[in-house]
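First, one chain by itself: the form predicted on its own, in structure tokens.
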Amino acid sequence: MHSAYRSSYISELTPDMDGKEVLLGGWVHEVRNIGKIVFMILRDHTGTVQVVGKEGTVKAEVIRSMDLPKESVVCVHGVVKQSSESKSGIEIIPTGIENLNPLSAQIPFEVTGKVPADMDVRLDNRHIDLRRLDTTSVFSIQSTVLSSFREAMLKSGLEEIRTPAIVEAATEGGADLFRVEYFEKAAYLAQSPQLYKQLAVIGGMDRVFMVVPVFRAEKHNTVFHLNEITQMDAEIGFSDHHDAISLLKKTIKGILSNVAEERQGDLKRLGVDMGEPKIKEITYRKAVSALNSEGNEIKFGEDLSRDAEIKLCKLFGDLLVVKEYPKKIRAFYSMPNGSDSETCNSFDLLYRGLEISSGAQRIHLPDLLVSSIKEHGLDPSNFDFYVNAFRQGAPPHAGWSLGLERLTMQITGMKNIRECCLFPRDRVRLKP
């Protein structure tokens, strides 16, 4: 990547460029002076590389130009020298550093980790945060996932729309929106892209997907929610749950090929180990069997909670789809099982014990739509504008949505997700 202040990343420089100049733009990592020598570790988002200079060797206003604060940004021209003591086999040697912008501040934090830092410190100055090569190495693997979602839906034959973030109304029912001014109105930041994503499908693009923020107000203070997330949506029309879970399943093999084979550095890193993508699929009542059987005691019509989901995927493997729910449990818009009355066609994917999708098949039908939402003891007229969208020729359609933070999560092994999320918003945290 050539610019101004760069001729290649860390990560691109190998033994094969000895005697090659070079120009490299980074941060200082470390410095250690031992008096005929200076050692510098110099970083950018790839990697580290050692940068020596030695009387001699080097210039003597190059070598005291290597003596700067940690963090300060600079640019190193030298040349690669095969190194057999230097783990990447190579370092440089300097023939000139420029400072690029002196330190007028301290930094708050150790970035080389040396020191631990908690993590509000940390969020606070997550400009800083983010020079630690294991948070690099989490939004690193994180965008791997952002481009597989989108490449396995365009080869699957969906749209990519956008949907909007202001509505007039909730869009799944329930009280937890964040009320906003719009002009002369009330408007919500949008809790879900359910609506529209299904009345693309109605209005005929058939396939569409969409990657967008959604909104909830919930006073959650764990280290799995956060108050404004990532969706990765899918909406396919005729079809049914089977069908938008092998879409499911097809996607998520995919991203979780991909991160495996393109990231190994980041997830060598974070020592997490990708294993081999296997799914495997449940029924609800299959699953309370199980878990009943190991000495639990769970009764049909209850959520399973987060301690039945990591001994679920203990019996059945890492990834699980858990299909056809209790109704009750259930959004209201989810299409009842044909063959069996007391659930609906729904299913959650599991990984590694979390859930970090949800889906189901669609009532498409206005009056059994009604009946629905009389059930779940809501009143219909609230939802005028949902039903009679579909009064005028809808067809069956299923979806899901994919929580970016919580599969990049549970992929990079972290034990919050506010470690998964650039700037995270929870209850408390609005900036920065």
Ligand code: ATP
Given for the second form:
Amino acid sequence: MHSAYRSSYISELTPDMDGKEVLLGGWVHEVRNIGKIVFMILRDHTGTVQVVGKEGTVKAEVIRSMDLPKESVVCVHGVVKQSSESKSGIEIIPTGIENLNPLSAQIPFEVTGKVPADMDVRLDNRHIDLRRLDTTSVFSIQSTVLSSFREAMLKSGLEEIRTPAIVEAATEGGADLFRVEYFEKAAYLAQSPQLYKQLAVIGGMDRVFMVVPVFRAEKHNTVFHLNEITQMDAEIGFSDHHDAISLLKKTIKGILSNVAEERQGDLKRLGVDMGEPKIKEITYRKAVSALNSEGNEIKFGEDLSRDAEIKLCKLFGDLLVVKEYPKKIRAFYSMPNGSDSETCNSFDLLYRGLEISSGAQRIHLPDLLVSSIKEHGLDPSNFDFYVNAFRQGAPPHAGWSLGLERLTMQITGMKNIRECCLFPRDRVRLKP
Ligand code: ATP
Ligand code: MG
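Counterpart to the form predicted on its own, namely the form predicted in complex with ligand ATP:
Time for the whole complex; same chain goes first.
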């Protein structure tokens, strides 16, 4: 990648460039001075290369200028040399080293990973943490997840929309909302784009998608929850939950196969085997009976615990759609199941033992919606605006929401969701 301060990335250097002059921009990863030779490991976000300053071959002043503290940011002018001793098959013979911005503050932890750093220290200094290639790989993979999601949506004929982050009332009637001052009024940060994507669909856009930040004031502090997350949402008109499930399956397959194809280096660095994305589909009732026969006790009507999600993926496979949950454990706007009065047309997608997506066919019939609001112990008068929208020619529709950080976590094998959000917001963290 050519720019004012570099001619190529380190990963673009190959042995057949032997003798070629290059300009590399990066950070000093390590320097070893063994008398007549100075070795500098130079790093950019694509990898590392060894710069070799040998007496006799390289000018003494250049060798002297190589002796820099770790994490100094430099431009290295030099020549590519084939080398059987280095893993990449090349090294750089320097002709000049330019220190672009001499260090004037201490680096808070070892970027080389030789001394393990505490997660809080890493997150407090995310700009330094990102210099660890493992961290960079997580976010490179996340970038491919985002672009593949958009690609899959566009291929399936959905249009991208924007929805507001500041809202007057809760869509799901729940607590867990962050209150903000909005001039003379109270307002809230949106916990989901639910209402808005439905309005876009029933307004006639028919098939829409969005990538939105959502805010959840959940007080618990777990390795699976953040208080600000990015949701990748889809909503489709004239559709039921089976249509939404097929779209979700197609989308997740598209994302996973793109990641496997385009991010081989990052996956290898993280030790991840993507496997073949095969997706199974079972009903909640089947999940409950399978769990009980395996000794994981669960009664109809209970939500799946974390252990249950792990067990189900062990039994049925890495990618598992569980559908038709009991009405009472799903949002009030989930369409009742025509053939099983206790359940609704809702579903979750589990990936490697964790929920990464939830969806449903929505109730588009206003009277049914009002009775469901009441059944869920909520006050229909708080939902007038929502219900009334369905009195004006709203077609059946369905959709889902896929959590970006959860999906990234399950792909990369990270054990804490904070690893998969560049600047996470949790119960205590608001900085940087
Ligand atoms: P959970 O029950 O696992 O806390 P949820 O069912 O409340 O999640 P949904 O409202 O279904 O979450 O949100 C859709 C998707 O967004 C989830 O499947 C998940 O991938 C992601 N998600 C929701 N809440 C969080 C959170 N607090 N932190 C991280 N991801 C979340
Ligand atoms: Mg859910």
